[in-house]
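Just the one chain here, the form predicted alone, laid out as structure tokens.
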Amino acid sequence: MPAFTMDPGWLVYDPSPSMPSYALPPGAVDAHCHVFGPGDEFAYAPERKYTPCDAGKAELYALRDLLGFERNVVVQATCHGADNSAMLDALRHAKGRARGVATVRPDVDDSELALMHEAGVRAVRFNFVRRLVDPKPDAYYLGILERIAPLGWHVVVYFEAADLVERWGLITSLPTVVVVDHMGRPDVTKDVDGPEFARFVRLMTEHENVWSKVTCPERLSASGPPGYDDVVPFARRLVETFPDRVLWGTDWPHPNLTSHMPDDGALVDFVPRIATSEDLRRRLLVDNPTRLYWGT
């Protein structure tokens, strides 16, 4: 196994969060966080476009125990590419606490998609971050529908505020449950009620499948921390507007941050604000992942 040097400069995760103030609701679900390597034991991709600090299975159920989580729902980081050897061992070592979003090629093997199915994957992520990734055209991924149609798997997409226009036509033609990470990286120093935001608001309200996950207001805001005050009337107009298909996640390890990295204590406090009731909240962390990944 080769020797792996973090980018110089890279943020390390908080090792100490802070206890959060919100106690959250019984079965609460963190429904967007990664796993990195460590890379001793599970390499990263030749392609990536960074290499990040070594953030384990061990280290994130630590962190959900500590936060009050119950579930995680673990996307395959973009440093490990398609392989998704580390996001698996995560799975496997959940004792189905943990279900998993994987990232995949048209031409994987049925045997592999049955095996991430057992070890409780449920999605696939297209991701058309050019920093991250290098997009393909529209029928690379169509391919991939095909492949995971017969296991029912839904899709994960990741763009930013830019790309939806050019991605318009792929995004709405899913016939899958689609699920946008972070609002689609809307930019809040903009009104949350100008065309930008109204586009985004439009699509989830002309296609029913679309969910959104209202999360990283530590990658969003342009206002910082510790309130994000810029990001509130943006995950707020979401979740009031769209209660049933909403998903919350701390993003953990925090991948690519440049400014801070966040305290995920003070994350979880920041669900309440953008949640306003106690119904809300428990559509958001509890019934909506629970129904999306686990089917109840």
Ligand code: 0GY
Second form
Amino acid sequence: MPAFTMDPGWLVYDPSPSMPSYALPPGAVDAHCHVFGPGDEFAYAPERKYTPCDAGKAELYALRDLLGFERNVVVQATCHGADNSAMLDALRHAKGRARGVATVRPDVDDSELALMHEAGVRAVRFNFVRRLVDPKPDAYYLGILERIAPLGWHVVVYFEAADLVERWGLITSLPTVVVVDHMGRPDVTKDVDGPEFARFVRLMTEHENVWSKVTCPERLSASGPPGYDDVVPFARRLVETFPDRVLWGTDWPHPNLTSHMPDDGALVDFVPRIATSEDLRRRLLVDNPTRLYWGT
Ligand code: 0GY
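Can I have the other form now, the form predicted together with the ligand, not the form predicted alone?
Shown next: the complete complex, the earlier chain at its head.
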């Protein structure tokens, strides 16, 4: 018997994705992906809101090689809470080809932070999405910020469009680079020029430390596969307006999808539709993540 049983109805990642038609440039980084367990080796957190399928480092790095990425940024998933063991183990087996984004609590030991840095962690994630975590007061996040300041780490934030209004003060007060997951989860059935997305664009315009991942068409789209056409104008707007502050990643193994599981090869083929020149694609896939996570 496995230690954990995935949630009923959980959609498992595609075990045999297609080869993308788009050939990724040398040095391309998958800047948003996760590892789940395996649960027998790295237990899922008692406070988790979901139990996923196991999806470990071997499968992640096989996907990296198949799609043509050179590096990964492995983001701590909420099913592991603040126990970063699976993510750190993935980094330690990547031979320098992976960096990490951790979840920590304000009382984390300095020695633990130092070990994480050595393994390749360069950021913490503040997650405000209520179906994934129980919300905490702003002071909690500011406590974490104090702890990571000596390490020079940045902050990755995950919120839904409505949370941006509530957390605007906190998010705009962060003194580090702030990377927003999945464009702040816009409602892509609304107008790209409407007030909701304008608020997000204003965040990035007024705060030059704010970056965005132009990720997850499969999660944001109402029109669905294969084209995820409704997501294109949103992602393209950010890529063209902020070409030096955007990142892209697969989001493998795609937690909590309910309608369909994407083909990761087809997701790579989405990139040329949102970054329409070779220069924009090189900045999105190579230059920006390499500068932010490898410092070069
Ligand atoms: C994502 C999105 C989700 C989940 C998590 O850490 C997580 O559990 O990030 C989601 O359910 O929207 O970025 O993988």
